[in-house]
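The data below hold one chain only, encoded as structure tokens and taken in the form predicted on its own.
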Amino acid sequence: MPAVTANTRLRLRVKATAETIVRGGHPWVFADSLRDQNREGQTGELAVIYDRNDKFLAVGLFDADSPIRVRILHAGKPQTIDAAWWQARLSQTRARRAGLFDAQTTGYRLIHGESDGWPGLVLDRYDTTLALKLYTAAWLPRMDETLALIKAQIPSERIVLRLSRNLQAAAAKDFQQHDGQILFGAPPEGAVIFCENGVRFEADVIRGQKTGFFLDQRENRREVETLAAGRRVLNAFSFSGGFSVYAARGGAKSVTDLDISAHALESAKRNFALNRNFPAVAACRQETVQADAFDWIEKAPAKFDLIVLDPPSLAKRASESEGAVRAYERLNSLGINLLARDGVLVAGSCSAHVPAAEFFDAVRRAAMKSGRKFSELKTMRQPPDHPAGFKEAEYLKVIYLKFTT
């Protein structure tokens, strides 16, 4: 990586508040924290974070056009930020997931943005392709170091860029860059195949939501598998089917699909084409329905007997909060009612502005006020390829429960 010599570097002061903020580990430091700077400083470039006595304090990414100014890559004893530091973080990114995943798994996260290391970068493997997704445009001028660490350390076929919307604009501009861009390699040939627990799934990593999969839910799908066995399954806010395939390999007796998204029903019934090898896949009936779940669920005209409920997040921002708890619990409260005797409800959250135990209250309200008896079989937060290192970082969460009556 470019390094800044010291008559040059770009030397910031923060607020008390800040200080004490970043000394116990938070990555973000915000345009509104600062309290003086030596020069205007260019994004992509190393900012050192100095406290009130002018001892070194951290020293990150900077973003001249963001609200979160600096992004933390290291605090605590001064270090210097060169290529070896680059290869030794990467190595130790990758010595984190070392065992995690057997050869029936090859779609993971190897880079998990803040919580890694990795400030507003993410790095995806779908088998043989790679996915870099930027949160950040501090990561734009630093693309040829950062292509040229990661292809030394993670051999792959391929490497797309992924923007964040926010990105993109300015991406396209200044650094003649775009979301979907092949930084490496051939482009793939349609969808990418990758294996997950040994279920196939297709990844639309130059145009899909997030890198092309959601693949923060990998442990609630197999969870899911296990409970499915003879149960008709609704998996609302499907997607690409993705729990509906585990249900079906766990002997599920039918799965019906709902969204609002045709291209993703597609999607789903592709996903499930692919595994039709599993005998319980090929003897489950899947359904597609497209509509809008909240609707449908309100009107729906059968009963089930096992209910995912994961819909994208419903807090974008912090003041969203109090609504999108309510409406958790609305959502919840309806699927309730669809639930068969014997019935189990799988309710998830992404929403990093609800925190665990508001989302986890809310759906319990909902089982309470159904009058129902239910027990609380599980929680389950996110899995170790996605690594939560401070509060912002802790999105998902869900929650299990049965219902006898």
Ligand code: SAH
The other form holds:
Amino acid sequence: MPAVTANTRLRLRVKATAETIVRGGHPWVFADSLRDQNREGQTGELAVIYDRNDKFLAVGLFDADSPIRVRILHAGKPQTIDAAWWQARLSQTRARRAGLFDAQTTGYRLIHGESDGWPGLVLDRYDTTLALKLYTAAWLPRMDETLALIKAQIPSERIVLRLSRNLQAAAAKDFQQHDGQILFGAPPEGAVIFCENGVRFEADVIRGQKTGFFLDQRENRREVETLAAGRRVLNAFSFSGGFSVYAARGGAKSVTDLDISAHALESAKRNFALNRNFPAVAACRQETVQADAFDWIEKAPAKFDLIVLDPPSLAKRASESEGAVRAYERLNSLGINLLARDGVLVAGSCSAHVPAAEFFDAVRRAAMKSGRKFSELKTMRQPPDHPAGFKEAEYLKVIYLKFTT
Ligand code: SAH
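Target state, the form predicted in complex with the named molecule; input state, the form predicted on its own:
All chains and molecules follow, beginning with the one already shown.
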């Protein structure tokens, strides 16, 4: 595949509605919004979009194989995208996180895709390891310059490449790059250990889901810690047990990690053990259950005082959104049945295709149908290192309900 240089540029025109959307700051131009194109484009090229008066509208990254054909880097006044521009963009992205984390938190998101001005690119920090995850092939031909840029501004011991599933074949064939590849530094010896609010966790940055950990739930884990004293906690869809370790540190009597994946539960056990230096964690009983959470919760043998329900996305595409809302209602009804008196339900959704209001209403409906008395403690959205700059980027929402009867 010929190298994409910083100098090649494609010229595009888009339909009137797309023009308005891009002017409004939306970062995506879909293939069916294109009106004309001066030649066939190569993935990773810069595409300059002109408006109907032939004036500069925006510039973005071209992806020949994605329905999202251009991901906007800059809209507004004409702008040259050169090395200095990229350096400035990374500085701005880092500045946005200034003061967010102290030495007690060494795991967080440094770059959150479109909403940080880096469409389709995520960079997570796990202590001295960086995980770079790509969601568009447009970054593949730009890997050398992107890596140099990151290395120049963000010191690290190693950088690991993670590729979304749909890029893996093309990355291997055209760029000899694969998911889990070490781009820089030595491979980690085992899992990478990092800190979050003083809690220690392992992350499998090479093979784990996302980039190895669900960094986006940090604020909810902290919240759960404050609610957990003396409680029997069920952490359903626990993954590596993040919520449970916080609950234990907050004084939970017991924590039950429930996940369908044996691998995730092994990690949950190790994460728990990593924090036995906290007396409250050492005093808490941890149990792991490998089962389908929907089945298990329906038949569970005992009640819980605090239940976290944080399932994977239940709507992978827009057409599944209605079914997902019903599934959330059903799942939370089952959870509420399992809650003891004065119990707290922490219900999460990470489906971008289910709007927050619809999810919250589904959980409230489940609560009302239970016939029990309840109050709403709070709702939460994405943390500041996972900003949402446009509607499709708003995926995470969590609602807290307390049942007094
Ligand atoms: N709450 C976690 C993240 C959850 S990710 C955290 O804060 O880290 C979703 C998890 O649900 C994954 O670990 C996956 O293995 C698990 N999962 C998916 N389907 C499941 C099912 N039907 N029953 C139980 N667990 C399931």
